[in-house]
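Single chain ahead, written as structure tokens, the form predicted on its own.
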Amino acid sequence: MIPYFVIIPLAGAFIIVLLNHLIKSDARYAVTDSAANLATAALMVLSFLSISKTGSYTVGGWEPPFGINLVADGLSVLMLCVVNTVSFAATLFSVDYMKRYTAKRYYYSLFLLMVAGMNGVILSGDFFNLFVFLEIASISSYALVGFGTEAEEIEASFKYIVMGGIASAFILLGIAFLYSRFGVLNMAFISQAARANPSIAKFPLILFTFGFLIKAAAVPFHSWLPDAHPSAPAPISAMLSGVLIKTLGIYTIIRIAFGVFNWETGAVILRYVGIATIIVASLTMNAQKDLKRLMAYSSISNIGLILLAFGLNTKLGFLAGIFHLLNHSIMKSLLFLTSGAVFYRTGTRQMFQLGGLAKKMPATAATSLIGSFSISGIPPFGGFFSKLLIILAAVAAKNPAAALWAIFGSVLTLAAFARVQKTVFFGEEKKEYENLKEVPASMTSAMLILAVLCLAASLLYLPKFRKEFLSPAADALNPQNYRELVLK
């Protein structure tokens, strides 16, 4: 089952373009939508079928360390579930939202390439193929950010390309140093070789940290994200904030720093970068008037919270970080889709130009309220429980300052999203929006799916579900467990 997470979206990306060249009528757009939805739905189903399975798959029968191997463990399978569920919701939302754009076949082809890249990054068992898949996902996202081809989109895409290129250079240089030292690039073999003397990989780890923190949009490398989000189509904003920066940034750095090398210095770096990210992004978020820029800074703030949790370098901290990563992927994707629904009907992202939309767009307003409650840490939604677990992990690690910074970020997030709800949905109704109506069913369905998941995610706080889903993911960050899975 493991290779299909790469094969299905990769094949779909080429099939969509081929079908649209063969079908010479308007029906090709329906074929494009259907093919993209079918591919992402298949990936979502495969993710949940794989949830209790682990294993290592060798491509072409070439065994590690020289062959390519794909590894599914507790963390990678959970990440696959998150990535492909959000991808399905974003694809469903795109069916009507993307009608205003031309060249839809290229949009869906790039979208599926991005999904293939993310799935490949999650499953890669060697550094070279991790870099290849990372570039596939990154280059696709560069094009998708600038898909509207207006000046604003092109400028944001260019800034994103520059920052992404710098990050990729750091990562590739780190891989080159590892290869020069170990002669192989398989993660499990390098982990085994470095077990006696982890300091031999210190310089490559520093390079990786810089590169992946840029991909994660952590402070001070965050400047590209607030520009990329407002410019991208709403489904791409949901993917960028919901899963792309988590997969290419957070997942990769924790997998390498903790799951391969058990790098204690890396935990200290992540902790302090996380605190700085929370402070800067939380304060900047409350000064925003553009709805999507506010949400972009909120994403950066929550990235800081996740980094802080992993930076505690404890089992409970890993659990909390994974839990909040999962929750934030769902709730922030939902919030970007609701902001896209608002823009779809009103044509503006400026909050002071909006007001009273709850009466005209009840489904959008309700799902936006659920997403706002969850990201602000209001019970009984998943965001409350993951933030609570981070605070408890900080206290258990005898780091009350970290707990206070987590509370600080949560309070400012609550203030920001209370303003969003009051201004956009429950403020004074504007005359120009008297004849407004709800968005189409495909867009509403996508938002409702994620809204239900915001509530369902709270179940993971219960001991039974935590043991079933979160604990295996946290255990995967033990290098010994990773080596045993691959080298058995």
The other form holds:
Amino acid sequence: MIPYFVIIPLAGAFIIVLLNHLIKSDARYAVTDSAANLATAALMVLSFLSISKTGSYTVGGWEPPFGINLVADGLSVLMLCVVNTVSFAATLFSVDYMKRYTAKRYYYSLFLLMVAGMNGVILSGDFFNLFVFLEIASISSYALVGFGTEAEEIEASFKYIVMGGIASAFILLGIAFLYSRFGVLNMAFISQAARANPSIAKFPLILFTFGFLIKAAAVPFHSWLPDAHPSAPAPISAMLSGVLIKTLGIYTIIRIAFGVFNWETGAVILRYVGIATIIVASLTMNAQKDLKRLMAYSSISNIGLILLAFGLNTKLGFLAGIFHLLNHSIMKSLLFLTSGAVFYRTGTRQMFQLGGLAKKMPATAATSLIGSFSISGIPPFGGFFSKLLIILAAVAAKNPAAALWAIFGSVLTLAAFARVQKTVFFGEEKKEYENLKEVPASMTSAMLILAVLCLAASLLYLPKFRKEFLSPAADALNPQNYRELVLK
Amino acid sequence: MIYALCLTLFLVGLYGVCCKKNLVKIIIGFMIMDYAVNLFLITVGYKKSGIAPILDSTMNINYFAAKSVDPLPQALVLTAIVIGLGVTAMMVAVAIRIYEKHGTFDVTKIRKLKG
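Could the form predicted together with its partner chain be given as well, to go with the form predicted on its own?
Whole complex next, starting from this chain.
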């Protein structure tokens, strides 16, 4: 079952363009929409079916270390569920939203390539293969950021390509150093070789940290994100902020630092970078006037929170980090979709031009309120429980300062999203929005799915579900377990 | 020694990407950085007076193993070159679009986005 996570989106990306070429009538638009939705829905179902199934798949039957293998452990499976659920909601939202753009077929094609890249990164058990999938996901996201081809979007896209390109060069250099040291590129074999002396790979690890933190947009490498994410079409912003930065940035760095090497200095670096990210992003977030820009800064601040949790380097810290990663993926993609719905009807993202939309667009307002509650950490939504778990983990790791910074970030997030709700959805009604209607059903249903998941994610805090879903993921971040899974 | 030169080349490229104001020069800096990494990968697998890693039936396997250069970095570099080509093509395409919209390649004059 493991290879299908890469095969389905990769094949879908090419089949969609081919189908568009073959069908001449107007039916092709419906065919494109349904094919893309079918692919992402199939991926979502597959990822939920593979919960609690682990294993290693050798591509083409060539055994590692020289063949490439795909590994599914607790953490990968959880990440697959998150990525594919969000991508299903995003394609559902795209059906109506992307009508304003031309060349929808290329949009879906790039979208599926991005999903293929992300699934590949999550499953890869080989350093170079990870790099290849990372570049597939990155290059398609560069193109998607500039999809509107307006002056600002193109500019943001170039900024993103330059930063992403530097990050990729650092990662490839790190891989070259690893190869010169170990002579293999398979993660499990390198982990085996470095078992006795984890500091043997210090220099490549530092290069990886650079590269992946640029991809994750942690401070001080965050400057590309507030330009790139708001410039993309709304479903793509949801994908980029919701899952791409987490898959390409956070998942990769924690997998390498904790899953392969057990690198303790790395934990300290992640912790301090996390705290710096929370401070800078939370303060700049409150100065934003553009709705999507504010949400982009909030993404950076939450990236900081997740890095902080992983940087504690305890099992509870990993659990809290994974839980918050899951929650933030769902709620941030929900918030970006609602901002897209607002833009779809009003044509503006400036908050002071909006007002009183709650009466005109009740479903959008309600789902946005749920997302804002969850991200600000108000019970009973998922965001509250994961932030609580991070604070508990920080206190348990005898690091109360980290807990205080986590609370600081949460309070400023609450302030920012309270302002969003007040200016956009409540407040006085503007005259020009009198005849506003709710967005089409496909868009509301995508938002409703994510809103329900926001609430459902809080169930994972219960010990029974925590043991079933989150603990295997946290256990996977242990070199011993990883080696046992792959090397048998 | 040769490794140090590769890293110097990498830093030259990084300087070009970070400090140059012209989009075309940024792209060239990026390409230099890419080549430096590829060169480094190739030198990792290099052996002095080594032979091509192709085994034919007349060759002794032990002689082959001792003399041939490491083939894996060569395969990696081929892939890395193709990826670098993709990224460079994307950058050039975006730079052309920027020139159409703004009429300049100077990054200090392209400032529609703030922050």
